[in-house]
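For reference, the chain that follows is the form predicted alone, supplied as structure tokens.
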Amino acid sequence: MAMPLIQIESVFVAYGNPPRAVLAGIDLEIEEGSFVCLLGQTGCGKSTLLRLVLGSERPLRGRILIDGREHHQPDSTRGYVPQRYALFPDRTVLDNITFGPEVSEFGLAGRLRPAFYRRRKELRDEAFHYLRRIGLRESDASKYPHQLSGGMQQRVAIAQALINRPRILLMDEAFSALDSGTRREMQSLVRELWKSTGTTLLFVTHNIDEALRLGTRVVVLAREAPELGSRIAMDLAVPDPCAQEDIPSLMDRLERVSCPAEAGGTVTLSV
């Protein structure tokens, strides 16, 4: 049997002073080219086991494996899209979505290698075919993230990320801050992406309807009670791809997933 490709044991983290615990005892694996969706409350964790898969972030406990291996730093197998965009105001689209490449590869100083010059000019080649795939135009390389609309930098966020042919693609509340109709778009085009690069997806969401129109996978942290840390509620194979019909009854089972809120009570996930 093949070893998933992510594999996180035991994992514990705390934050502050005295320490509180965000994450107790989470156990999960991923296979390779899966979808998962992290779903639950806005405070439970979900980014912050995306910083452990990420490497940015290292557990108090327990440990994160990738391919069998530990990794305590970011690296080009994994590619990050955050909730807020990450370009640079005075780059160009074409520029943004070249210079991590560019960087890793050459440094600064690199840049004045004949070689980095070469480089380059592949680079771009490669971020014009991502322009494409992500629904841009040619045209828009040359325009700043000021000229962009919310869904236009958050696909250049997306070929930010693809052009390094990550593993695994991480993607925190990527969509949270656009309006519903770009938002579909949005979850559309990620799908297509997907299914045709065969990228292990690692979507943080707090919208159920989301993360069923979404994941192969839906795995939801909660708290059981507010001094404690999340733990794994609930972790729930969804049909690929999901029929319209089939979200109502999953959507009532994850609805009755819940965790206590800090100030008392029952609080149920968002729809």
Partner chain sequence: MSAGFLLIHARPGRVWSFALSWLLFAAGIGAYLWVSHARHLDNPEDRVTPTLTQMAKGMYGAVMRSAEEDEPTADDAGFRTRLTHSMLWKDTCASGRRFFYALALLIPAVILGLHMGLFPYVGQFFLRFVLFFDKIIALSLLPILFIAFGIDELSKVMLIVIGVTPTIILDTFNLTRGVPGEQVVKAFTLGAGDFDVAYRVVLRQIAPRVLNSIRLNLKAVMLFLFAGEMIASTDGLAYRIALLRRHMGMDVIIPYVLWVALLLFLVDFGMRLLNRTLHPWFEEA
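Having seen the form predicted alone, can you show the form predicted together with the partner chain?
This part shows the chain on its own.
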């Protein structure tokens, strides 16, 4: 069997003084091309796990291998779409999208070379292609991020990450600040882009419905007791496409594992 793209090996993370465990012994393997949703309640450490994969944080114990290698800082193998501050406020939509290829191909002095301007023209054409693909009008290209709605901003952020063709795309509660209608649209957009690009997606969310609609696999993080770090409480393969009538029963199962403390109450209510 081929080696998994992301290997998380008995990772342990603690914060604060005295240290309080956040993640306690996480083992996870993610195959190339899968769409994994990390699900859990606020504060369960799912964003921490994402940051570990991103490389902006390091585990106290254990290690994370991407394509068999440890990475100690974020780089272009992993694209990133955060919940907020995803776009550079000082650049137009078009410049935001072309930023990735521009900085990876040209250094600080690269602007002085004529090749830069030739290449930028090509990149702009490509950016327009992405712009149409994410459903923005050409007239939006010269707008600044603050002139766009939240949903539009996240669309641009996705295009910005995808133009670099990262092998892995990490999305941290990317749609949590959006209203439900926009969120649905974004979900189908991401699903579509995932299928057409073949990128491995790791998507953090606290919304069970979202996780089921998006992922091919849902990994639930939960604490067994408040003083313990989170573990993987459930690792669920989601049928593709997830049938509408399966969602309530799956949701019920996920709800029970994601908040074990309240599980008793949930069960009695559902009976």
